[in-house]
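Shown next as structure tokens: one chain only, the form predicted on its own.
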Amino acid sequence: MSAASARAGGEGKRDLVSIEDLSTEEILELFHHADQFRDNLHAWSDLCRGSIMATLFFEPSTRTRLSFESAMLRLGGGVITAADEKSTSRSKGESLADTVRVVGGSYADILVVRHPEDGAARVAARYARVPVINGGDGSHEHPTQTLCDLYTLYKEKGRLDGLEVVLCGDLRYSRTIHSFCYALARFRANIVTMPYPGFELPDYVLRRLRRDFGVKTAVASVADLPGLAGSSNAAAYLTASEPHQLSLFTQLTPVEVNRIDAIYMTRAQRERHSGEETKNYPRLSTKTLRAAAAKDARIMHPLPRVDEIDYDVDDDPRSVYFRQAELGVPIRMALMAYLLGRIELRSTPRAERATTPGIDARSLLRCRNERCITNGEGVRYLERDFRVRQAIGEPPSLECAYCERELVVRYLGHAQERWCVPVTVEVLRGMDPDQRVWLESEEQARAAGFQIRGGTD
């Protein structure tokens, strides 16, 4: 049986929960297929004939849901949808795990899930027998929007490596921004962050960029961009490519940014805020586009737009946000055709990230991300699940297997002998995995009856 037919039959299914689930080569090959689909959107109505896609959207959506449904219809498949949470059994208390097991049974061959809780897409992928695509889970990730963004930037600039991309606005809560950052780092593009004050990139995103992609950070000195420059004193330059001007990077010398390839605007994610003030939020106008640094910049936005881009900007040929939305259809056609086994990719799949098996139920830990599904509906049925991450040259750390937030652990205990010591690589290697008990603090260790040996961090 071929790999394609095996996926179509449910064996060895591929899911897209994170942009990290695709290799860089796979992404570029999907672009090639998207180009073919885009050349004639009406020529592929037999490719996925007989397949059914279900869109399970527990948050509002226009572009993501409709573009997925359009993509499947253009491939010749069928669509069923739950577009309003109030009309689903979730309003009666049904869990996401039960929903996807039912809908991913005989109802549909592929699921697209949007959910308000971080890590929900991973739950759906674990419980569904058919491929699952993350249509946005809380403030975690939105990988198909990232595919669309990368595809747009690639079509506009002809490359991704070495581009200078400004991210502006709400970088804290935007799942689109988080996925985009990880992808840009992989393609060795340089990122300039210009957040609204208080809405900077979260520390866990920055740590992952440093750990997984070797990204380094410097203070950014950005050329004058009316409406954007000066909106925050936290502008930063993130790079995985170490251009020549960063030869003294360890001294955090400010990096002069005078050429911009793209400005990616985001709205304030008010549905995920807790009443934070957004007065004087950045606003991109025609004055911004007259700046010398923006001469060749493309203006991008995942949409919907609120007040952060003037409508006068729409007529400027550098504004490509509506093209972004249009390109969402062919790239999603390519992705679904691949996951359903109707096209094959020659590229090598992305290797699993270096982790050890999950922490067992004996663990005293819980995810500290209050928006994680394990602290929401998942408390009813999900077991604690963390993964050990061992970056070269750094102490071991844990991350939630669902929302991927890191958890700070300071002690490693021996389950049988009831002693614990500060976590080090040497201690981790020397202890039987079946005896490991991870502990966040001295207080937690003592309360659990462990005797502390050795010094503290």
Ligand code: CP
Contents of the next structure:
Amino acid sequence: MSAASARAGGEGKRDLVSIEDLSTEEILELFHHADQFRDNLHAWSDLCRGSIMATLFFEPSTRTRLSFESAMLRLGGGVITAADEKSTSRSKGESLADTVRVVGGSYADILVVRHPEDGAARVAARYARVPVINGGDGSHEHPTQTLCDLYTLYKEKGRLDGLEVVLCGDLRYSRTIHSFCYALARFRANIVTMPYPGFELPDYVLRRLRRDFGVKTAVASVADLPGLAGSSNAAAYLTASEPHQLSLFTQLTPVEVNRIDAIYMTRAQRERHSGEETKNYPRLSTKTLRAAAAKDARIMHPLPRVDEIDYDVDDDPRSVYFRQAELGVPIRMALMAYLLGRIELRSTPRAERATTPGIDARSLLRCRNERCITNGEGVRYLERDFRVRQAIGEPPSLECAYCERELVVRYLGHAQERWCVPVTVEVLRGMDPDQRVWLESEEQARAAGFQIRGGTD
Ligand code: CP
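Let's compare: the form predicted on its own is above, so bring in the form predicted together with the ligand.
Next comes the full complex, this chain leading.
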């Protein structure tokens, strides 16, 4: 099987669940193809002739669904869509797994899926025979929005390396922010977070930035940005740049941010809030743009906008949020043509992230993210699945294979001999994988009949 046909479906198919599924080189090459598509959007109607894309959108969307559909039509392929959950058999109780098995059977050659639960895209990718693209799963990730964002920044600034990017608003529930952070860290951009209080970047995202990209964190002192700066007293500076002078900064001498390349604004993701207050949410206005630090900044937003960017900012040449949406078509054309094997890239795909799959079936574990699909519709049919993650200098930890949230485990038990010890790299290495039982607490260990040796909870 050629690399191209392997990509198109079945064994070895490529999915895009996380932005981490694409290598840096692949992303840059996709930009190149997107440039070609964009030069003449009407010149590619033979490239995907005969292919059908299905959009399965179980949450509202304007840009993602319609730009994917436009992209496939411009490539000469066909489109089938389920844009309203109520009009599909999901309303009768059909699972996502069954839906994608059917639609990804003989109905379509590639699926784009949006779903309200974290980890849903991984479920779709596991069950579908054809490539699956994550169109947004809960507050987990939205990788193709990140492709639009990176592509826009790249065209505006001519580079991605070492940019200073301010992220503002609801950083907790915004899936576009989470994917964007991982990508920015990969390109060694510096991230300044200015969350609406209570909506900070989640710990699991920060931990992943630290573990996978060596990102370090300091307090940031952001030059006055009217409408934004006052919204948050918790600006942080995240950088993977080396060598960096972060060690010189302390709480008393924060990193001063006087030059900003982009301000990325997000709306309050109210559909994922549980009654949280968002009074005095930040609002970017023409006044914000008068700040010296914002002189060369690009104003970005994944859209839809609610009230967080004034409409008169639209006329400022630094505002690029409609460009982000526009570039969604050529970059999604490039992505689909690639995943369907209709264009070849020179670069090698990203290696599988270093994890140890397959935590044994005796596991007592449950993902603690209540919004994870394993605690939602997947309760009916998904086997819990955790991967072991190891960071230098830290004890091994587990991560849900679906929503990628970390699960804190304290003990590793021996299944046959019924003892357990605090988990360390050495204990993990020394225990037969078939005998490992992961335990979250002393209480759980005792309840399961394990004798605890060494350490306390
Ligand atoms: N940016 C984005 O995902 O927009 P839609 O929700 O309209 O698809």
